[in-house]
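One chain is shown next in structure tokens, namely the form predicted alone.
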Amino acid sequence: MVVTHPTTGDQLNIGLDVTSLPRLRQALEAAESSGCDFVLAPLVHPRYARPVELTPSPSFDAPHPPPIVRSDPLTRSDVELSSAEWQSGIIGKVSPWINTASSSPVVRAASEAAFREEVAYATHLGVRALVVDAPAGNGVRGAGLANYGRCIASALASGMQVASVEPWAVWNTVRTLCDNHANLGLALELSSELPSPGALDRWAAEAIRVVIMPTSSYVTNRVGYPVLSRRHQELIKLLFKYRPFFALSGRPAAVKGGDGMRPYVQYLAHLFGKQPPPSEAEAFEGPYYDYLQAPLQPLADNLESATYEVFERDPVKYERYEEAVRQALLHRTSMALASALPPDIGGGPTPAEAAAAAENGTAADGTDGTSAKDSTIVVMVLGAGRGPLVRATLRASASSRIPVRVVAVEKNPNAIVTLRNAALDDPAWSCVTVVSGDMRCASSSTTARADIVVSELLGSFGDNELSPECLDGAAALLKPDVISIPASYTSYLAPLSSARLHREVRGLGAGDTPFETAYVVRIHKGVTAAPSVPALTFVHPSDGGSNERHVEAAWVAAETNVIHGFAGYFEAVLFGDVGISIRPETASLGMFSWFPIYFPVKTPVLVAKGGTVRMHLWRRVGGGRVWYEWALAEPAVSAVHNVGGKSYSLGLTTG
């Protein structure tokens, strides 16, 4: 019986891992009576081990697989279950005696022949997957491990889903030998002692298909029920997000809650049912997990209505922007009030007094401050879209009781329709002027110069949607002492291990282009090898200098891992102490307007625990384009990716 979450409807598959199946249907019925919905079991009868005598090979370069001399069947008949029952109720296991990594040519040849036979039968049955034990002894290295990986690769070529049980270093070697095949997964066996949190994060980022949970990994609580330790609980809750199959193994202890495995199944189901429903951000992100998206071409492309609608639902971003505008209005007004007062030998108002007076709507000398406020603050929204920042500005004006004049500049003619209708229909927009056109060319369209400029031109990497070029191009619209929101933003980089994303990039086509493009992606099956570090910083208003940048970034790997590229994030200071961030270490909780950016590398590299990862990244500008170039410098040197923007660039021309 599949366990269903009471709120979300998500399903959890729990099964039994058994060593043999004398009666297949009875085993399935026993599993179902325990609350399980599948059995993890050997497909071939344990007595059907191949003899190890070899026939001579005519070429003498390799032994022949030994002939089958018995006339009895390989295993039970496939008609014992229906095709649907084989496919939904059974996950197969390769016979434990098979050792394709053996140093003995006799054992190895017999094992290879049996392995091929069992894979063929599993394919015939249509079982969900086939679990293969990891090589043991000398088989975990050298020629033995290579032969094991070759046999796994041959099984994958037949279309079989294979899950391998092995230590991480062995798993990584086998995965590489199998060319990171999409049908290769991991069967992760949990013990009573768990490795370090970093090692667990590394495992969780892998393609886990099956989680094997021995009853020995449980403990008995004070009242006699089987439970998991706190660390085990946290790991299981993390694994729930990846939806593997959970298989219980071992002998049940004498515990409360029922006979056999039922108490253990019920506890897993209990943990699953306690999982909170996804937040609004998680519900939004779910369909985009590990889905590669090309970054926006902000000047060449115009967003569609549905895209605007999605991003306007962000519950955090516009609250932060509203607070930043409110503080900027108070600051601007307090400075104006302070400068309007004559010098006083006894001392004028302090900045704090002026700010308080501005918030109360009075001058610092106790008057109504009318003369100081005759000049209404001009707030210019650059890239206004359908108006969410305009509305945030109007709310900030109302809450601070500081009147404003708003100029909304937008290049998308379709969004202009929405803005102009709002200006006609909403009385609160009576102070709003809508300007159609590229902000870099809008100086002839409006005579108002901005006291405060507000924009949401940021991309996943901060500057990757051309915020620096757009805001610099709008300098003619701004007063010399303009306040910019955001005031600054910094991109961050972290080395990323994600075989899943690397495989997705490779699937986009041949040649260099897929690996020389940066992608926006909600990283799900991936882990950073070290915390993120600062990369590129931009401050507004700028000093008019070059927007080209270069950074050499370095990290120390927390665990041995494979680097498949680099994850990029940003932090932005909107105004004062108000900011937004998608950097994992400082992320704005609940904000979903941006996913990380992914810079892939063509050839993944292995880095040892404590080893250095070093890379270079350049932001280049020229020929009406902006692009990034990047290269790995340590632990191996890679070619520079995207030289001259040959595969990926951002155009500076309005579409």
Second form
There are 2 protein chains.
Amino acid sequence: MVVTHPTTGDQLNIGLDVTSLPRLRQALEAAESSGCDFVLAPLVHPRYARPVELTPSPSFDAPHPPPIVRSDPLTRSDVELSSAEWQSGIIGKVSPWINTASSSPVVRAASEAAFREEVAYATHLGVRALVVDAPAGNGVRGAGLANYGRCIASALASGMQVASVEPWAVWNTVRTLCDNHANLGLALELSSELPSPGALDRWAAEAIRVVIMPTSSYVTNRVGYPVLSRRHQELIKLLFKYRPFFALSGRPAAVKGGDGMRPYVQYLAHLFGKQPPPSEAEAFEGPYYDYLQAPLQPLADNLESATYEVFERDPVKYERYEEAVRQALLHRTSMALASALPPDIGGGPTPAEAAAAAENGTAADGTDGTSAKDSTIVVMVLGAGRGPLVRATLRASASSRIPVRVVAVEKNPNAIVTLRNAALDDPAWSCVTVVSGDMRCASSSTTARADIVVSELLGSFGDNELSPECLDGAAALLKPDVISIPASYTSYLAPLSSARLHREVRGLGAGDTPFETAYVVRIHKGVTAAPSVPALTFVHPSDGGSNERHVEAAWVAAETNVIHGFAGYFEAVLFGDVGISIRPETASLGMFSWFPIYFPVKTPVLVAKGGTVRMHLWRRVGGGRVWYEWALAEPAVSAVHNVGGKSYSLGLTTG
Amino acid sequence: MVVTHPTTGDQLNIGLDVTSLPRLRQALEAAESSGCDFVLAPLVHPRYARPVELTPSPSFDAPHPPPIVRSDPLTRSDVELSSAEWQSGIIGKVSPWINTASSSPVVRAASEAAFREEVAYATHLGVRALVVDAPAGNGVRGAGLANYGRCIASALASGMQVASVEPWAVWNTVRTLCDNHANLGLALELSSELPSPGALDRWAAEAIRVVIMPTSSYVTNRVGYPVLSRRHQELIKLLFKYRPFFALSGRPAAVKGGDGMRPYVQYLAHLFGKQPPPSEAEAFEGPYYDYLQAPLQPLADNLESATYEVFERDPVKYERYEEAVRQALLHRTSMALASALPPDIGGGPTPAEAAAAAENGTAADGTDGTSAKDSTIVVMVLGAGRGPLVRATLRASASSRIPVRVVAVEKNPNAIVTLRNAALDDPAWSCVTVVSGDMRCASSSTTARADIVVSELLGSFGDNELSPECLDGAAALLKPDVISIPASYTSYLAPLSSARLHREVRGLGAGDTPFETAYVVRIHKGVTAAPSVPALTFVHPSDGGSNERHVEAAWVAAETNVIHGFAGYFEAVLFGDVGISIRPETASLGMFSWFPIYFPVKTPVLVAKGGTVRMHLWRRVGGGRVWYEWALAEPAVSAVHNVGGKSYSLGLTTG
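Could you give the coordinates for the form predicted in complex with another copy of the chain, as opposed to the form predicted alone above?
Full complex below, order starting with the chain above.
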């Protein structure tokens, strides 16, 4: 019976780890009666595995079986369970005597032969996965580890799902030897002592398939039930996100709550049931976990209606924009008032005075906004889409009681339809002028120049959807002292460890191109090795300088880890102290409009705890295109990725 | 005028390095009058490069030109020289003020713009190459070096040949940033002090395009002529192998031998002319330098006549085989004699006695060799080809005066034609029986069992043409106490630095396959980071055990270098102390039948001087195939290459 979450319907697999068993069917029935749905069990019965008594020999490092020459069957017959039971009810374990890392050639040869035989049998049965013990007493550099890794790589090549139980450095070595194979997973065994939070985050970013929980990792509470410590609970909740198989091992203690393993299973099911259902943002993000997307090319492409609809639903972004516009209106009004008052009246007007003054002076005369007499503030929305920023502006105007004229500029003819309908249907839109066309070509003669320009042209990396070029291109539409919302934005970079994302990139095709492209992706199986640091900054209105940039960024690694590239984020100042951020350290809670960006590196590189990671990133502009180039500088130099934008660039031309 | 070798006709380019020049034609004529054929010259005249006086500023790290806004031409007109003169007579130099590694953004931007302009102009002119100074005062980790590397990478992407002048670590960083581009070369500047021999070997393995020789690197000999020290001479001779452009720089001293640079040029031409013509082996190898070949598949393929002809010409191999057969015949005869003599006659027969005894006892009776009465030694040649080992055996028989019966087994029906003709035509071949077929299938009933088996089934890595499997398969044809020639063979491995070979492998196609294949290649642009160490050993006749092997090999790097894979060699013991070797440390002089083997690694890895390089290599047998798997273990773990022989294996089936 699979444990099911009471509200979300999500499922959790809990099973029992059995070391030796007379009959698989009995073990499976016992597991089911404890509330479990699978058993983690050796596939080869010890009776078959060791047909002859082991003869410990001083010249070998472990007891070893003689070469296997026998006519009796390898193990129990596959008809003991139905095919469906093998596939859903059993996770296999390789025989414990098998030691492909042995320093004895005889043991190694016998182990390899037996390992191949058991892998073939597991494949024949169709079990979900096969758990292989880590080589005991073999350091990361032990000769045996390479042999162990090669044997696992061979098993993976034959299509088997393998989970390997081990400490991180050994795991990383085996993963590397197996070329980061998709079917290689991790069986994590918990103990009563847990590693540091940083180390746990590192584990969580790995491909955890099985979590083995000994009954000894539980404690007994005051009323006699087995429970987990707070830190264990936090870890289990973290692991729930990745839906591994939980396998309970060891012997049940004398606890309340039922026979045998049942209380342990029930507590785990209880923890799972207590998990809050996903937030709106989490529900939105779920399907995008680790899914690589090419960044939008908003100049070349026109967004579709459904895309607009999704982004308009963001519960945070437009609230922040509204507040930024409100503050900008008050600021603009108070500035205008201050310049209109005699200089001997100090201190300037209060916001309330400014609002009142603005209200009095703005009998909507409908004349051209450039007229000196008309002091109505002109707010220009660049890239208005279907109008969310127009609506935010109208709300800001209403709440501040500062009237505005809104000019909504949009290049997508399909979105123009929506805007013009809103202008016709909604009385609040009477002050809105809709302009169809590219903001960089629209002539200032067609409309009033803007006091405030509002845009949401930001990409995951801030400037990567060409906001700098678009806003620079619209300069002719703006007053010289225009207030830009956003006022500035800065991208951030952090070194990322994510074997999963690197494999996804590699899966996109041969050659360098996939590794010379940046991806928008909701990073799930990944961990940053250090906090993010600032990369590129743009301020608006700009001083007219180049939009090319170069940043050299450096970090100190918090844990030994493999760097697979860099995660990129942005922070934007909308106005004053109102901002939005997707940078993990300062992220706007609940805002889901942007996922991070991922800059891969072709060759992953190991960095030691406390070691330096250093990289360069260039933003280049030329030939009607904008692109990034990047290179790792420490701990190893990489090739410059995407030289001349050869694999990936953003076109400045309207589609 | 290009310097030409008096006997070989090989050519050497010597030129002059000019730092500033009023007129290119005059400089070219001056160079030609000194015996040179090119000049190394700035493409942009300083007059044009600095249109405005430089204004040194305390906030910048170097004087810098203002942004270039001008209407005067960039430099001299391209019609000053003919197109052919530009292409053959000029190697360009980038303007010395250009500093793309500057820490000042203004200098860097101006430098980048000027660099792009000069690269474009060099491409327009079609000059052979463009020399770019290394960034001054910028360590390997300097921020500017990454920018310098990116600029060069951009120039290479536009098709330019670039040579960069620099110390090795800087060079290696730039090469890595440029992704080991084929058009990136090295301009090596000699000084009067030379680095260590190990460091020179490392340089020699790089893509040296230009050697800049200041007149100050010469000394004046007792009679007043400019000459080079012995160490400089050795280096120059080493460099001659790679045919770089030699550019003389600096001012001529008051020396004998002519005006200006002429004596310096003449001395260099003299050294070149003194180079001995290539040996037969060198002449044979020349066309194969750094040319990757798939190893032979002798079981699946039949060699062609021309291939036999080439290998039969080896001046060393068959001489060694003849000596080994001679010693084996003497040994076999003395053994037979010893067993025939009463046990109280000690010491055994001398070789001469053995030869005499053999001669007396061998009235060629033509009866079956398995008859106890016939003591004629049966020598079986397995894989006889067109007969070179048969002839070596007959010569050994003649010189030792020990008669033999020779059985020549060959599977290639085309070679059988040659063998049968020789048996008919050559009276010396009257004792030769030709057997057509696979040695592993030939039945012992068709012929006598062998006392001595002679084969040359060795590949560059010893066992890699399946000698172990072939000889094991022929066991039924051999007496139990057979002498095998070769008696044993051992492969050797050394870590190899060769950016050239790695690039060649990458050029074979996308994906992992090219990097999971071993290549036979005459390594020219490559250097081993440490002496070779033993890998796999096979002894014949074998004990019937498995032919699978595993070796873990480790080295200490003599110099900081990049490891691009492993070079493989073999040593074979033919008989007693007679052997052949292609291992550099013990190589048989003049033997050209084998080039080394190259096992690439997908990701090159930097190893520090004194650091450890460690790798694993497995020889695997299964499913009618033999293959190698290999993995780097230190300084970084790599994926296991060629798991399950997925990219490369040797078939055990006869084609």
